[in-house]
Ligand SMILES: Cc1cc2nc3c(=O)[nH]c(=O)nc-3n(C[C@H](O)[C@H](O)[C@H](O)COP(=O)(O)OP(=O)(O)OC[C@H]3O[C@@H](n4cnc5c(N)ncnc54)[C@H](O)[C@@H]3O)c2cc1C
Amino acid sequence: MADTILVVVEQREGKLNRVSWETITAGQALAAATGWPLEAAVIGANAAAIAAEVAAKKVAKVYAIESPRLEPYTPDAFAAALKQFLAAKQQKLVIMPHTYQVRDFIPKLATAMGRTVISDCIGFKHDAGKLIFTRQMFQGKLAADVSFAGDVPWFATFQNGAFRGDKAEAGASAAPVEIVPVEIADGLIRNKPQEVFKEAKQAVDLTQAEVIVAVGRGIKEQKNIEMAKNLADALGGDLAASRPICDSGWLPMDRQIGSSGQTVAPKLYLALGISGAIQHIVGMKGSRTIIAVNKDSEAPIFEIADYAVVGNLFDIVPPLIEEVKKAKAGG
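Can you give just this one chain, in the form predicted alone?
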């Protein structure tokens, strides 16, 4: 079973993180390119319930790695559980979503196994029998092709938005699920997790949003953000911003998109008055459909936009809000 790809999906409180479906899509693409079988694993105290959901996708098998000590999440327990599992199953390539949780435990796991990680990948290629991963450097200014030189298992994480979760293929029938109990030794877990930290009650996880309306310097004044919020509300989406808006205090930092904010991949990303600095583009280029409104026809954002609207956003957005409301009322 050495030439097997394993996708480790992420769940919290019995619910799969949406980016896990993107990683399954990545795994299916890797399996198609290499010819290696694709399997999946879910980790938790009651992983079997989630494993059944993953088993509906095109994978050869799903493992439910279980122990009461895997809830709540701790890096010690997760690293120990996966090390124990991988020592027995011997997969060749282990891929995971590049989430905060994975970033927390994957260095510990890889170090414990004497392996390395190619992190935050945006793609891959299989060339002359060699697997090469692409990752960005210097806030997206450069892209590097990296391959593994050490022993298997190899570890790689994929950036949010690198693949589309809705492209994950369903299986012809449900994949078999194997429950794998693991032993977490007494005293191994050295910390006691508290509640998941949020900066404020209104803190939002934009990575889960399907529609995002983002504002940049072109909004001119803080009071004009209300107009963008009205558009977001009409579309049933979330409001976000580029870094200058958050640095100015016009919106909280949890609304920032970009290399120093959140990385998102919604179905629709509407950029209002955002020029498109590379630091911002890194955080939203994986969006399925990008609509950009900017009065500068040379704005870099237009290079990645699916629809480019050259004009004054104050002339465009108000009638757009009215049209969206009319369409919803008529529908």
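For the form predicted in complex with the named molecule instead of the form predicted alone, what are the coordinates?
Just this one chain is shown here; partners and other molecules are left out.
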């Protein structure tokens, strides 16, 4: 059996999801460490168009796995198509980005093949011939080194931002593209997806904000939001929040930062009582400066903070508002 690594990239309506480049970088790093050749696959009704784009990168080959039944996306069709393909090719390691789409079908695919997925990895190690994947556990408070204990193909997904997409190496020449038609039987697809849509217009656009004060569950009660608002006002910035704050209706959804909310990159992101779960981090890690206030010195938010204030936000925010006001008044 060939010891091959396969990267399955993600596309939607003929456009490559940018995070796919990150997975190609991960695949190239894995190939360099293990010596296993790297191949790529695109799945869809018109996968060939995108396969050419992927073939410009340093990969041995690109497969375009095609069937008209792969559009629109359904987990039934995607799992069936990949299972058919993998059964014929027998790859050793199959990697994908940990997107909402991948997490929707990859556990099904692996289970159908009696295999497992090490999900949401942030890196890997190759020590003395043993391949280990690193993933976050306990909401990022701990990291785990995880190995495969079962048969190949092994499946792994990589977290958004774990590798740099712009580091994906170009190939010396375009890799060959093979079109692989797959059969998807009548009646196999049970879900009927409707059009993708966005909820009624967002009233607030935080993507242009220079200063953002974001509150998390550490704010404790709805009435305390006022205090954070005062700080945001004093700084001339905008108020934002982690998901649980918006879920509770304390702030509207359009102020949510993270994978299911807005992605922002202000000059200053001041995080108050936010633990720093990856789904929040992906929405704000591009901020130029991050100040985090959290009473737990081991909160994951401190891993990406430039300035860390370990303490009770209710002690720290009121004097901070006063100092900011003084500074603004020219004091």
